[in-house]
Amino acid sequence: MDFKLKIWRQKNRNDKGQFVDYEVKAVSPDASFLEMLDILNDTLVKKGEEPIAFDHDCREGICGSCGMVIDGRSHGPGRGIATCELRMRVFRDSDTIVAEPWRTKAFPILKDLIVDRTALDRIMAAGGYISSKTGGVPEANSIPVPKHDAEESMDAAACIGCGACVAACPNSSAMLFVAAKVSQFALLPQGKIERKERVLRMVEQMDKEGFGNCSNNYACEAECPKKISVTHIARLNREFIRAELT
């Protein structure tokens, strides 16, 4: 398969940046989008040109580092997949594909398709953990947890912190990310000890980082590679109101 590409190139966060046109040929339909970029970069290096910078690590849809906007969608066409899981067969031969970084003030562009997502790390550091000492490893069944709560907590814990929800939201809101991390602990007995402090600190840090407010657009849920439900945002709001009132 042959493709025409429009890739965002930017030397650093202070550079203006622009789209640059490329062509890549003889790409296997089974290749991932990142593998296609690898092929393009090999060609650029052989020409003595600077390769395109993009984030990647596990390439198995687990680490969340590969995020970028492809043809106007976070992680590209398809649902429930990260960029590294996107296969070139979903495009048509000779298609023109546009790739650009996450676009939000809270994620400044470092270079080309790489953005600084440490704002999410600072939100986690503000309260996304359990600090109470539990001693040795307890018996697995010593604290009964309702099956529904355990499953919903695990669904929330599936969030990989890629930032697709922020990039997809017209307000650049991080509510789905924060809601998933709050739900992960709020549903379990171990997380209830610090539930008030946790939600207040994480929401406060989210606001400090410059993320926008949720307006129930649902784009975050549609583009989340782990299909995190917006119902977690409702839980986040309840947790926050409860903490504020008590």
The other form holds:
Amino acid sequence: MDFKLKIWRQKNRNDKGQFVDYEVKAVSPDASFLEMLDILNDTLVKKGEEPIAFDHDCREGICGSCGMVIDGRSHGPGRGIATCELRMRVFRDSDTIVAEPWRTKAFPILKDLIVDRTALDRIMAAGGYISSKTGGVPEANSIPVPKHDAEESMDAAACIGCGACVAACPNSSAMLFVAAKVSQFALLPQGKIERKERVLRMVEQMDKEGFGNCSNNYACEAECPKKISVTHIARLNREFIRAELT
Amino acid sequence: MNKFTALYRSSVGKKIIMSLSGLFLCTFLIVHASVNLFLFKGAEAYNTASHFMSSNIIIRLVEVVLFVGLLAHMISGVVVWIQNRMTRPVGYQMYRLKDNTKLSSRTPMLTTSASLVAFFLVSHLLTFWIPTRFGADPKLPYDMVADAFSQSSMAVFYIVAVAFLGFHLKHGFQSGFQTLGLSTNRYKWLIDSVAVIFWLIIPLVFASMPAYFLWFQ
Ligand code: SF4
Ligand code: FES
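Could you please show the structure of the form predicted in complex with its partner chain, as a counterpart to the form predicted on its own just displayed?
Expanding to the full complex; the earlier chain stays at the top.
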């Protein structure tokens, strides 16, 4: 398959950046979007041009680093996938594809398609943990957990911190991410102990980082590669109200 | 007070204020729409109902709360909107939000419906509320309504405005419950069903009055 590409190129944080047109030829329909970029980069390197910088690591949808907006959608067309899981066969031959970085003030662009997502790490550092003494691993079944809670918590814990929710949100809100992290702890006995401080601190940090206010339009859920449900946002709101009132 | 300002400063806190005030305003719509229905029982019934509403002390107290609620809703709405606009200084070349959201939930629809409803409210208060309340107009309430809606421009304006109110509530009602954390898998169907009363039935009731005077009188 052949494609025309419009890709955002930006040298560094301070550069203004612009779209540059490229062409790739003879790409396998089974190649992932990242593999297509690899092929393109090979040709650029051969020509002595600077390859396109993009973030990636696991290439199997579990590390959350490969975020970019492709044809106006976080991680491209399709539901429940990251860019590394996006196959070129979903496009049509000789399509023009637009690829640009996550755009929000809270994620400054570092280079080309790579953004700085450490704002999410700072939200985690503000409360996304449990405090406990280190030591031997405790016996797993010494604290019983209702099956349903364990499942819900596990669903929330599937969040890979990719930032697609923020990128897709018209308000650049990080509520789905924070909600997933708050839920994952709030549902388990170990996490309940610090639940109040956790939700207040994480929301405070989220606001400090310059993410927007959630307006419940649910674009985040539609674009999340792990299909995190917005019912977790309802839980975050509940946790917040509980923490404020009691 | 300190706690309140802290709440207001936080994104979630502002949304809680928006949802509480919004849902409170929804309950007012039920009362308003029910009183309006007396129009169909005839002039006398409507005039009596209208007199009761403007003289009852409890209603007048609730009226004050209503204005406070409306103000809180509008102010937090504007603040949220401005803050959100600032979060993405450089926009996307291509942004397919339409694939992921409903029309009623998208910001342009919410701000358009909010502005139109706000404009409508001012005009509505000037036409009906101030004259009945402060007795500036010697006409009886029923005649006032009949007069106003005999002008087709006025009647159409009212119908359009309540249609937009319906749109606003299509998003707003469920959004309020989500923000209060009540929208769980278990209750979502209930919220969505009750929402129909607010985004469809109540606007239809409101629209029926201008339509009645315009076309059937
Ligand atoms: S909630 Fe979904 S979209 Fe948001 S960071 Fe987590 S995995 Fe990515
Ligand atoms: S490279 Fe790890 S999720 Fe895509």
